[in-house]
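Encoded as structure tokens, the following chain is the form predicted on its own, with no partner shown.
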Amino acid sequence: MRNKAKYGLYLGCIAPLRYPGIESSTREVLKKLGIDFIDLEGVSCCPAPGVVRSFDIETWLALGARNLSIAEEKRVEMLTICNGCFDSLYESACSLDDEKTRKRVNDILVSAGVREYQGTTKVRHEVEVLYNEVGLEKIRSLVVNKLDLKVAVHYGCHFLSPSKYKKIDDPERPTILDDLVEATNAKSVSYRDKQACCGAGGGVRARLPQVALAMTEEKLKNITEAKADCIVTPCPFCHLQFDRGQKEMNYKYTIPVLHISQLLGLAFGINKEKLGFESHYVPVKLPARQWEER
């Protein structure tokens, strides 16, 4: 029998450790929307696709399979709030659809005393669930603060690609996140190289931080030229790169960065303390009063 909850919330590493406001706002938004979810106790790092997979695919798959098996045991779909986690777990699940691969990985799990993975877990991203399962009409109906904001939407690299398997939206000209943003009454602004990487992915931030920062600065320059009030992303790692990156540039730019859950929380009138803006490096100073105390 299926667990009452439909989703198992997979938080990843960055949100709970570096930006707890992303976690708390996600929880509040899911509750507000009536989405049934449970915590997936005992899960680990996804693990990061741009690092672990690059060095050892078997280790990457075994760690991913262990996480997937926890959701499988609870009979819930895995709900991710991070592009990297989504990509790593989604592609792990796709690879483990192959019976020979799954058997090989399960042998590793069994040797470590871990439950075998049967290959039934579905991996979802919060943005796709909000758009396809909840719907824009429901989201609009819950907006109590119509946001008067110009938003620079940043999709990130791992949300839509590889599009051959994910088939969420057009990877070159997506609109799914823009539509969610505009359901809050905010305006998604167009800007140059919108689909470019934030600079952090693929281990670039760890290995070549100055290269990563140069990529971030190019995006920030283009966003500034578009006169955006803030950046909205569905990925805590992209969030970190934009937010901390501005600190690393000695605040040459000061554009607030919000996760999509935080923007929706703002629109839904969720208490600002639950949104966790105090953990951001760039103060979230938005034009006019954008929230009501609840």
Contents of the next structure:
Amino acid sequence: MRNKAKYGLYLGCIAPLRYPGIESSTREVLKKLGIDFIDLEGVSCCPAPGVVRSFDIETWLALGARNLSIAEEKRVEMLTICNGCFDSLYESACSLDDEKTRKRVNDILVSAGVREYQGTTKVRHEVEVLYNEVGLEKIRSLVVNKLDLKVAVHYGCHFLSPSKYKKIDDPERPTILDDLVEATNAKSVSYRDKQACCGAGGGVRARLPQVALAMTEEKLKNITEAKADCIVTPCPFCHLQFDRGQKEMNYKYTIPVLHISQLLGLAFGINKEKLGFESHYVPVKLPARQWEER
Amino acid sequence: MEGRSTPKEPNFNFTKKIMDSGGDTLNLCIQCGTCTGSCPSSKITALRTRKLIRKAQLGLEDEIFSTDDLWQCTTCYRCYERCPRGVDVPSIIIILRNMAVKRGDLAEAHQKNAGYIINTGHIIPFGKKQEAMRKKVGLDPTPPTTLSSEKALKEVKAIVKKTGFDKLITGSDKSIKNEESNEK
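Same protein, different form: I have the form predicted on its own, so give me the form predicted together with the partner chain.
Full complex below, order starting with the chain above.
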């Protein structure tokens, strides 16, 4: 039987290897929403745009093409849950639309004993799929815990930018993620420089950690001023930077960080264990009313 | 003249090299400075995007590669989103980084990241601790990626060999160990 799933869940690295609660929440949330998906067996790192692409564009394209070809073979769209993976795969797919580039990269794949990439895979981001394909109405209807939270929404850079190619929402004044957050009854608070970068991208966290942290702190300051109960991101790497960043600042700030899948999981009443808050450094202490044990 | 730097000779061969590698929007820049004004890194580092682009336009190779400026960019794309001339600054920076790496400028932390990809298919290490964390949230201990498939990992290794990435990263004598991670 041919699989009927529309999506292949692309995990990346940070979610499955550092914050498995993001992966398990995503699986649970997708099931609740009735989204058919399969695993993309044998995929690798996207590979990370800030590092691998910075070192060698050709390797970045070839490893990306291999991942894209796995989804292509299964005839599914790639569903990403990380801005880095989304950006890397989306942009490699764009580059590989060019026949000459595709031919060149396929020559590498073939000589490495890997299937060719025909150029047909669609790369999607979870937030955009939930908003455009599932819709807020259905999401609202599944909320069993109406969240009474003030949320600092952090979009992260590579979900919407470069907008010339992605065309999802206005990169300067987006609303798509705020709307999704508010579908849980939580309130998205505005804060200074909301669209600013978390500081981790482009290989900066690894090579110049103090620079990354200074940018993170600027955000944390602004989020604190807005009296938010938590930060919600659609990106495990931003999530990691905010969560570990606060540890690296010796918990000068202690604002809990949630991936959008974890927030939705909370609102959908998914088992607390599966939300995986235990792997966070900053304890996910939310105002008590969210925590009716079931 | 005191206080002024000596004029530099432009090297348009280098400029052409950048443009031929995909940085073809480089010569559209009119030096308005919107990029620098939008850059979150410039608030805390010496990176001045407009200046970097000017140096690239003039092909001032030595100046570009003699500082850490190239690596202060988080590729947040604010500059690209706001550029009135459509200069794809992040791509130009990435092209310049590719050149810097070929010249041997690769941070140790980055060398490690790349090594993990070569050895496991993932950019960060994975070990017993992480397996346990996965089990706790009801997942298979190993994700269904290159970590679960020898055949898949072999493909990744063959690709990086073919593109020369393994040699580029390890240099001549540095070997990369696949350390097991003790992180949470």
